[in-house]
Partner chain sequence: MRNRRDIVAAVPVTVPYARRSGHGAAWFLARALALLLEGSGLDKRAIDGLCAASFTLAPDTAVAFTQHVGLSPRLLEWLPVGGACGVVALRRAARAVAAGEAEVVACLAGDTANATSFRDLIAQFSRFSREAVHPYGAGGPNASFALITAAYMHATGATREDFGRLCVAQRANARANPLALLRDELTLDAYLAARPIAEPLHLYDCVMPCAGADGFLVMSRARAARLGLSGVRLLGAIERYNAFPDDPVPLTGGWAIDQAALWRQAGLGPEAIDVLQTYDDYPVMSLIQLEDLGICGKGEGPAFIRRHDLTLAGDRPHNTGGGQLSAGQAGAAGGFLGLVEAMRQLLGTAGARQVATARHALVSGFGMINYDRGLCSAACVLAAP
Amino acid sequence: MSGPEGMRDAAAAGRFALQRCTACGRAQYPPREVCAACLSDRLAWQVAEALPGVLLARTVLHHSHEERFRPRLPLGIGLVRLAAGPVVLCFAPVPRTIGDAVQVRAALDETGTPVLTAR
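Output structure of the single chain, in the form predicted on its own:
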């Protein structure tokens, strides 16, 4: 598993893959070719059903130019700081309050793109 393909493979199985540098230990998202902290290319994947985090911000979209999102409106979107460190943008469908603990999960959407959801 390497690069975005690693995320896609994990999401297809309903799992969240997060890159971690084996040189300095830092987790990073989105995946990159080298560690953003120390520039090492020794990267491994942390794969889990879900990763814990804290909701930093949330908004609700009431309009979308994307046809495929219109049936899902209103659509919650949130910023979550994962316990592992990185901040991720994800769907946040359940009404939440800033500071709430959430679990971030990954799946593939109808186009085959990995998407994250906080619950």
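Same protein, different state: after the form predicted on its own, show the form predicted together with the partner chain.
Partners and other molecules have been left off, which leaves just the chain.
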């Protein structure tokens, strides 16, 4: 599984599945069909309760093009660099400073889509 399905199965159990290349060891996000570093298609899921990272940036959305998010505004969104390497876009509900250490967890949202949250 190279698409979001692997993430979805793990997120259903409250776990974060990060794609990792078994040929060169590099982790990547968003999930891809091949490894962006070595082009191997031997990709696996590294599953964890939570992954540590550092907050790179945070925004508070006051507007969304998607109807279902409008009741949830204002909505905190962050960019987190995982210690494993990749950068993830995620919910960031808690106001924090750039450079702060955070933990990123996965869950399924009300549509069954895996989503990440940093706290």
